[in-house]
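Below sits a lone chain in structure tokens, taken as the form predicted on its own.
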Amino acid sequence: MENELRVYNSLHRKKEIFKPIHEGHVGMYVCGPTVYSDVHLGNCRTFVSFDIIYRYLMYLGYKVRYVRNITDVGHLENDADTGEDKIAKRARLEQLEPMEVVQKYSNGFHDIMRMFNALEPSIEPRATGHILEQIEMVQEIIDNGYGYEKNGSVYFDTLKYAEDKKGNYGELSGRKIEELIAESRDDLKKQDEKKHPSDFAIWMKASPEHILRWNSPWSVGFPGWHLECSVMSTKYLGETFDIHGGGNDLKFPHHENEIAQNTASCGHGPCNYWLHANMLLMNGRKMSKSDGNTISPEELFTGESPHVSKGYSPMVVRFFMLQTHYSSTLDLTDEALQAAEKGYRRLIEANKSLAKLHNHAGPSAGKVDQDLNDLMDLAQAEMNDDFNTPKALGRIFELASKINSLKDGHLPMNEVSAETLERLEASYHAFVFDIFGLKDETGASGDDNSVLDGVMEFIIEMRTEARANKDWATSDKIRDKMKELNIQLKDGKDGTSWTVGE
């Protein structure tokens, strides 16, 4: 049984045993959103993936400092050193102050993350709040010989960095400087300012019309996009921390340049483990606004899109994301969401059934008892294998089947000890709600649903009374009306239960 956590380190392209720098503590930095528009569903997938990683690390007992930044300056339109600042452009188009844009879309991002039940990070720093620290790092890079100023802008000298073997530029992404030369275009803006086509800006002189600007030793300007993460990760987690995460699309140039900046200023890379989440497809293709193959989180929840037959709740979408490993591509289809909806309900229903088994444990352990313990061990072993949620989910589904069989009498309760039943309740709840991060949206008991629970309890009492009085017309009317409201009443030997949906 695998009881050590192993993670796939993108830098070394292999799974490695996870050993934090400080025992019992984990420092994790994840590149957050650039807040110039509504958050993309593909980004949501990345943040949900790292939310599960965050949750599982805490489940293992680690004290985690999770830092996820907000990019609110320096991210240009083409993700390089040209074009307009994304936030400044949106401010111009919407006739708002740049910080109004930042606040508007930060609020929207947080709203969506709450809907997906993602935990808040420990620290959420903004790039504009760390301009002085970024200027300091630029100066350190210049002082160490890996930065040069030209016409008020400062560039990172990638060729010198590579020649001095300070770091293997391209190691994370698999790109080589020779390839970058071949891919470069002679007509790129400011290309003549650079010593080498692969050099990148760490400070940019602001043009007269540029709104976001700060004083620096080199010019009135703004920091490069890649610099902010180097600065904020080291400020809050130290020069070397445990995990750096983000989307696969950030490997190059963003994360590659982060490594170069940290090495040039601190003498080494920023972290021990690089983790990358893969992209979200839709109907087998990359999402694209230009060809209409896209859907927003809101459209997915409301069903107001030609790509879905109806709306799906945030927890169904989150469950859907669990079904694929974070490092693999995930294909969003209406059929897959329908299947996820059924799977999600099955998990929640099994949790309700489990609560009813509480006082029915047997006097001693048997084969069923052993099977339950084995499945719980296997679920954790799957999560220890690079946070493998689809395989762990499969083990939890096996547990759900056994729980239902115990409830229905198909498996003998006298073969399950009180100790195992207690462990099962704790483990099942931990996986479904604490690790997978799901919430019960089907009408389960709990603070959020207490009013609905009370109403349904009253309705079931009325129907039970009608049946006792052989008032079948009223009994059937209540059942049919509930069905119209998508609430299913199920009569069993222990009374009547209810669920929302199928």
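Residue numbers count along the first chain shown, from 1. Being a predicted model, the structure only gives us computed values, none of them experimental. For the two forms, the rigid core is made up of the largest set of C-alpha atoms that agree within 1.5 Å on superposition. First, how it differs from the form predicted together with ligand AMP.
- With the core held fixed, residue 463 shows a CA shift of 2 Å or greater between the two forms.
- The Cα shift for residue 483 between the two forms, taken after rigid core superposition, is 2 angstroms or larger.
- The two forms, fitted on the rigid core, differ between the two forms by less than 2 Å at the CA of residue 59.
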The other form holds:
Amino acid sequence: MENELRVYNSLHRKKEIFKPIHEGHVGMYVCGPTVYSDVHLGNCRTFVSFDIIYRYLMYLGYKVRYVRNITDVGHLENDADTGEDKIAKRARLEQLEPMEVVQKYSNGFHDIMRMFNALEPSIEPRATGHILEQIEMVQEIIDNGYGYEKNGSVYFDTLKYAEDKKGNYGELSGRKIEELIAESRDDLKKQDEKKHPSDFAIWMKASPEHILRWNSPWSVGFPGWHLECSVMSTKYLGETFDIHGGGNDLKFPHHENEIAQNTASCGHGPCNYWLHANMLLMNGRKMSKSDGNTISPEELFTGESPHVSKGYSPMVVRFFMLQTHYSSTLDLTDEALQAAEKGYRRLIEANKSLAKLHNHAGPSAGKVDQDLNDLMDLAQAEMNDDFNTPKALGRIFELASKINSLKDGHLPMNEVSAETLERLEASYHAFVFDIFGLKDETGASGDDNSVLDGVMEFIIEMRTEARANKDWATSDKIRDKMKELNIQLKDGKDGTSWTVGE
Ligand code: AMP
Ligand code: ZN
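Having seen the form predicted on its own, the form predicted together with ligand AMP:
All chains and molecules follow, beginning with the one already shown.
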């Protein structure tokens, strides 16, 4: 059984035991969204994946500083340092000030994250708020011999960096610099400012129409996209921190270039563990706006899309995401969402049943007691194995079945010790709500539910009394009336329980 947390480190392509730099503390940086349009569901999957990682680290008792940035400048339309800045382009199209674009889509992003019950990061820095620090890093890279200026723009010299074996360019993404150079011969002609086609911009001179611009020693311009993450991660988490995450489409060039920048400026990469979340697909194909194979979070929640038969609540979608490991692709289909809806309900219903078990606990431990404890240990072991949510969820479902059996009297409640019942309540709650981050959306929670619970308790008491008095007519009348109301009464060893439906 896995007692220690292991994480899949993309840099070394293997699972490693997680050891934080400072005992009891974790520094985690995740590349946030570029806020030039509504957040799409693929982005949400990545951020929900890291939300679960964040939550689990806290569950393990770590004090986590979670930094997730907002990209509000420097992300060009094309990875090869060409095209318009995404924010500036949207500002032009919508006739807005660039910061209005940033505010509008940051607000939208936060709203959606809240609906998914994702916790806010500890710090959410913006690229435009860290221009001075980015200029400083560019200067350090130049001073160390790995950056060169051409016509007011500054480029990172990938070939010199690779030749000096300063770092291992391509180690993260598996790309070879020779191939990169060969691949982009055509681009070289267009980008004659670069010494080698694999070089990338760390500072760009602004063209006259470019509105996002700042003074620098080289030109009035703006920072290259990769630079912000090198700068903001280390500013808030230190020169070396624990975990750097993002979607796996960012491995190259974004993260590869981040490692190169940090290494060129301070001698080593930024973090000990690189974690990458995999992509969201729909009906087996990459989710993409250009060919219509896409659905927005709102469309998914309301059901206003040809891709779904109805709307699914944010918690059902979150549950659906949990059913696949973060490093595997996740395929969104209507059938899978329908199944997730049932699964989510079962999980929440079992939590309600668990609350009702409280008073029936027996004093002696038996096999059931052992099984419950084993399942709780196993659920944690699955999470320790690189945050394996589908497997942990499987264990929690096994617990849910046991809870239902205990409630229905199919398993003997007197075999469960009071201590185990207490642990079960705490663990079940911790997994479902704190770690998986689900909320009870079934609509039967809160005051309404406690009123119903109270009424049902009273009715069951009346029926038990009638049965004790051999008043079968009253007892049957109560059962039949409840049936009419779609409430099933079940008589078990530990008394009568009730369920709505079936
Ligand atoms: P962006 O706003 O494009 O910079 O992306 C923000 C985050 O969402 C990054 O970590 C991306 O890797 C991630 N991301 C983008 N598209 C998808 C997708 N289809 N599935 C999962 N994650 C994605
Ligand atoms: Zn980044």
